[in-house]
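Next up: a single chain in structure tokens, the form predicted on its own.
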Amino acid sequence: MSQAIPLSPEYRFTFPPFFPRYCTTLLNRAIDSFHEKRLGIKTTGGAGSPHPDASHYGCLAYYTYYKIFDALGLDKKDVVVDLGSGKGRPNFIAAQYPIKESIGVEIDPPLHAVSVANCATLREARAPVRFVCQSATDFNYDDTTVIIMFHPFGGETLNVVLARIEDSLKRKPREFRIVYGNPMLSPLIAAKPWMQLYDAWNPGTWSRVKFPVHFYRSTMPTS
């Protein structure tokens, strides 16, 4: 189980001791080969981006997901949309919850065309899914309720997508969330005043949650 720490911003994270982190990093494969082989799809691997501010592809493993889709409660008004969205693994557990739509947006093409491609033959889906080729910077959040992140660029572009979503706050009241896994720039999502960080995971010892996760809900007026 991952361990509550104070709520902080600050990125405290350091790799466990090399037995355990192998052992439950083994463990997370398997389960997540089963996933995969379930769905019908495959977004194991990572990728490099040609795209200055975009970090290295990745995601977290099945079972965090799961866990972060869990805690969040999802219902059939949540628009979940994941940043970053590479192969399409966590817009592909999200359309397994009753939820209105699940979107992933992704700038680099190559990966795009495999989350399509997997979009073909995923089987057990509860919610619709679909993918965007574009820009974070540039998508329209007006419907989005949960947005998910692995670490997916820089602070020039995070900076450019919560002015994007305030305007959209503002423009259209909600709930609204963000999820952050390998928050290294939590601290710019926390600086903004309508923005409270409500909870986060530390992976302990021998947690299956192999990166902390940041929990974000937004102040403003739902209504």
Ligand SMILES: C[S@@+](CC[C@H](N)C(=O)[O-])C[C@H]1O[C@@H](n2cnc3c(N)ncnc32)[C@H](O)[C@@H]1O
Given for the second form:
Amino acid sequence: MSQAIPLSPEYRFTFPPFFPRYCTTLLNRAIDSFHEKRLGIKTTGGAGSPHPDASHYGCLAYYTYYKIFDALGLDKKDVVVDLGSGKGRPNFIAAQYPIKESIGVEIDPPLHAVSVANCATLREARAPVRFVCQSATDFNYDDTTVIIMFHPFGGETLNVVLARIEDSLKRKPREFRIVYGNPMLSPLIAAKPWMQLYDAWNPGTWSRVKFPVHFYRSTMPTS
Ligand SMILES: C[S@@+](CC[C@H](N)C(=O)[O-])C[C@H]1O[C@@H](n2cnc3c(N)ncnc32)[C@H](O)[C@@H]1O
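Show the same protein again, this time as the form predicted in complex with this ligand rather than the form predicted on its own.
Let us now look at the entire complex, which starts with that chain.
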């Protein structure tokens, strides 16, 4: 999908009705539990965040992350960075693909500690995984080719992150994509003339993808 995709100035999403949502959530939970056992990690649960401008910890289903990474067609050149990596679920899934590296950036030390513990028990990976405990506003994006985020922070933080990414792409031209789950602040990214919304998933009533997902790519020259 490369044509212009309509994006409302203020993003809105209403959940599907209770019964389909309940059935598809139960199915996702059962399959999440299978993947957690298979990989030897624990990423479930929720947690509040003491940090200003930060969202609470929560995960998308394994199904959604596999569907996203399949759609991206990741390869050996890709460095996948999860902004707000929490306990590390998306990073461990990204590492099931033959990529260069999977990096999680998490501001909250207790959540970061869980991701590091998960790293030690992880059973299967085709790529290196590592986690850093710092704000996304301080991360060096120079090697990153794909960012994934599940609405991790507010607009103040996102604007700083986007400015750092823009500088990085000017300094080091390359292909670059952002995947944004529960894209509450998508208009901030869409407003950047160097980013293009190239796909948008809007889950239907029975979808196992529980939130909209927006896909952006950089339009800056790559050489
Ligand atoms: C909704 S959770 C997403 C967790 C994980 N990405 C996943 O999908 O399983 C958002 C996470 O972003 C983290 N976060 C919030 N602000 C941050 C920042 N400025 N830098 C890094 N992480 C941040 C929160 O602590 C929280 O763990």
